[in-house]
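Next up is one chain by itself, shown in structure tokens, the form predicted alone.
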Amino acid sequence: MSETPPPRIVIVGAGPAGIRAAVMLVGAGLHPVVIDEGQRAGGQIYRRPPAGFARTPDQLYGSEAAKASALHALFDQLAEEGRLTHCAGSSVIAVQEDRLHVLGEGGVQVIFHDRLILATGASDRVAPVPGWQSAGVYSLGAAQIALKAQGVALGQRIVLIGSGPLLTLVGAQLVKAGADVAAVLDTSSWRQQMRGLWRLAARPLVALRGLALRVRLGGRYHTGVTLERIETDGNGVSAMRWRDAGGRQHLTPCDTIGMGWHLRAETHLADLAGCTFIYDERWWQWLPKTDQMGRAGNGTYLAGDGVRLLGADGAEIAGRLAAAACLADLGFPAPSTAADLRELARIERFACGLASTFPWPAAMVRALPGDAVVCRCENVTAGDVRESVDFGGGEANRVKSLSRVGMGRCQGRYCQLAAVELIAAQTGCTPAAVGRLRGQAPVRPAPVGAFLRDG
């Protein structure tokens, strides 16, 4: 009598959540494969430089070197142990019922599994400018992995905009490397920011941090700022030109422009496996549906800034909370999972301020001028998508198949949420009245080539 195969489960990604689902499942004497994109594991927030890098891990990471280096070292022995599988350089362009399309050095292969657990982080969410399609304007995630990566700054004279945690610590680390920043601009008014401060007691050691990071940036830091167009030369970017919060006119010379507003969770792999979406209010965005476990039905798992916008030690949590669904549905034994739900549950109730506290700035979306481009791939302008509203209705599909935003190599991931703000002014209903961009495969670009077995 043969015995039964243990099952295949592929975790993709290997930032804070997928790390965590994998000791847990290595810990229940699964071999689990990870599949992530970048050559070492860690993920975006604790992004390793290449070996031989010359800056520290107190230098790359701050005040979250410790956990970060623990991940790092955990990970790496469990692979060298063989105790699981790493697939790094590779990524996920497409799901379908049981299997994986992985592209990697070698093409594209097909990797099956059983089960499967998603955690694939979030990026950038970022809102349109005028003149943000111009060359020297990046995200403010760009900004950082340069800055991790490689040690650089992107640019010699540095605006950053936007709002939320990510605007201050990006800015506090380039300053700290030597980089002239000149401005730190954010969107969320000082009032707005005091009145969703009480929220952010459940974390109150990390919200003390964020106001650190404001002191070291001093007179760089603007609060309320109306911003209203980047300014270019035949180069690139030449300035940016703002208003303060009490209407006086600015215009702040520089090079380069890192923008971001807090998170976009990345969800195109979940589309295409099939899992629910709710538009979720707080933060602006359309989310999977999961229980509190991180199942998301069909042998599906999701765990970390996928699913919730909770951060890295979130992101940990809910990684081992999915490991532990899956080991129960799966008739292993699983850990007690209570203490970890009531440390989620804290980490969420902070997050929750972080979004009242730094909100995404709909009403500037919404006011953009004609000739604003809101879809760089496709240079889409506001004009026409709203054009394509009256044209051919209030559906964001509808909409994208009119005016093309979102048809581009990003897929959405930089225009979708503007276009759903114009598309709802537009028509007199809400985002989630509109609905979201569907997914498609291949959710990142891939050469033909790699798809050719032969070639």
Second form
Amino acid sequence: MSETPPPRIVIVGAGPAGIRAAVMLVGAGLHPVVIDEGQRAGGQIYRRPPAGFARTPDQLYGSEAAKASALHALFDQLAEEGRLTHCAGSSVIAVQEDRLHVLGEGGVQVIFHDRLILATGASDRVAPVPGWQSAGVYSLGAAQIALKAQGVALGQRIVLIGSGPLLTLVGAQLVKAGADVAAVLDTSSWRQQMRGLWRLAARPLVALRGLALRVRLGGRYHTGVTLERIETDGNGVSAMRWRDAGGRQHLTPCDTIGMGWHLRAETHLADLAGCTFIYDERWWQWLPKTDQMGRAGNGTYLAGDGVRLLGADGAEIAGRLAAAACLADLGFPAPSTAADLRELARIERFACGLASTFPWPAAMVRALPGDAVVCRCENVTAGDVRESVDFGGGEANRVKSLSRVGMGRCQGRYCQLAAVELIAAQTGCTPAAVGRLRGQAPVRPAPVGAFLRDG
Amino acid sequence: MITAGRIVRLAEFDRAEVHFYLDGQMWSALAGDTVLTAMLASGNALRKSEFGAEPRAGFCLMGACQDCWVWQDEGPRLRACSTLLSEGMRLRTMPSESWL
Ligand SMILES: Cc1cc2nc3c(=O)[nH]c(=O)nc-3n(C[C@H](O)[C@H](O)[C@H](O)COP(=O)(O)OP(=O)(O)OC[C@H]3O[C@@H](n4cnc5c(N)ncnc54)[C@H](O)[C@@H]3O)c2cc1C
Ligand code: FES
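Since the one above is the form predicted alone, can you give the form predicted together with its partner chain too?
The complete assembly is shown below, putting the previous chain first.
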């Protein structure tokens, strides 16, 4: 009698979403494969420093230390007991039907799957500010990763710019660690922030924690600012030029900038897996379409910040839901999901409040001077983008092939939202009508040698 | 602790020293440093942009932007933010002459 082999389930991402999905699958007696680029499981918020570092979880994760430790311990235990396979330090660079191409230290390997759970998280949503291509300009996430995973500040005098929960959080974390934070400049106005406030009441404790962080920043924090330019010298950043809400000019000397306007879902793999995308006006970005459990069709499931920007607690729930959907679809008994779905709805109300409180700076991007760099990879300027619209029309992929915006090695991760905004302004249509830059494999640059070694 | 480069060390001082070469000059860093941390604790930038005059020093630190690829004296290029430094690495901010 031949036994049917157990289904092969692959999870990409070992953040809170991926870990919770894995735990549920193991609980049902399955053996998932979890692939992550990081050496140690945890994802962005619960990122762990390399072995040999000494700070405690309390020092690293603050109010979230208990959650971080619980997830790390659970995952490490399952990996140690051999109940899941953890492919650490491995990037999924392409998806082709039931095959994943995975780049690790030994080159590219192909991993087969019957079901695929993508929990790829998010990265900073950035908007160009003139001068941002210079050395010393980083994403807000980068400033936090440097602190968490390396115990360093990226410069001697730091100015943080942008908007969103990470802006005040990273500011407060840097100040606490002893870094010199000269200013924290929020482009969202008081009025905008008050408008979103009632929705934030869906999670009063989290909202209060955010306000407490702001208090800790004291006079460094300014709301409703206009960012003019990042001044540079031969070495990189030398100052931030900005205007306050009252219109007064400021020049703040610094050698480092951290920038970010909340987050952008990391959707490249979902794109390659054939997911449908819709433009979500609440988040000002294209997001893959799923049902409330995370089913995207074709045996693909999406969970966490890679599909909806609900934060770490939401990611844990979404990971469980995606695994439950996967189990149900495979004919395994799946646990009840009613409580998780209710909690996720509450978290989503809060997250929508955040999105409207700290909006994408559309007007700032539309007003960029022609010589401002939009694509950091290849120094494509706002003028280049506008010119190619005038020449070839306003469809995103056409502008990409004419101007090369979105073609560089970051694959449009850090320029596509700004490019779309510029195209929309030039043609007088909405960002949704401009279209979406299609993702291409490999999603990370792979050395040619990696493929050769693989034969 | 202020370094010779742009980075300031704020914690985790108690680690073994690791030595490496940057454009031919020997430097020391700490075990567990990424190539990016080590290079920016020793100098101001990782590389020159191929498309403009400005030096580059990384941007995302999470493997997404690809701004931080650096050369070695020999062997493949490295993504500095996601590669740990190892003893004796020979790193360069510019390709070696023989590559030009
Ligand atoms: C830089 C940064 C810092 C943040 N800091 C905070 C914070 O301090 N507090 C807070 O509340 N929220 C923070 N957030 C938001 C928070 O990270 C998320 O809400 C939460 O981590 C989402 O969990 P997740 O499991 O969906 O994704 P993540 O935790 O982001 O995990 C996704 C994982 O997928 C892996 N991955 C992605 N693509 C691939 C691929 N192609 N191949 C292999 N592996 C891949 C990544 O390496 C990562 O480990 C931060 C977000 C970012 C981007
Ligand atoms: S700094 Fe972005 S990939 Fe290394």
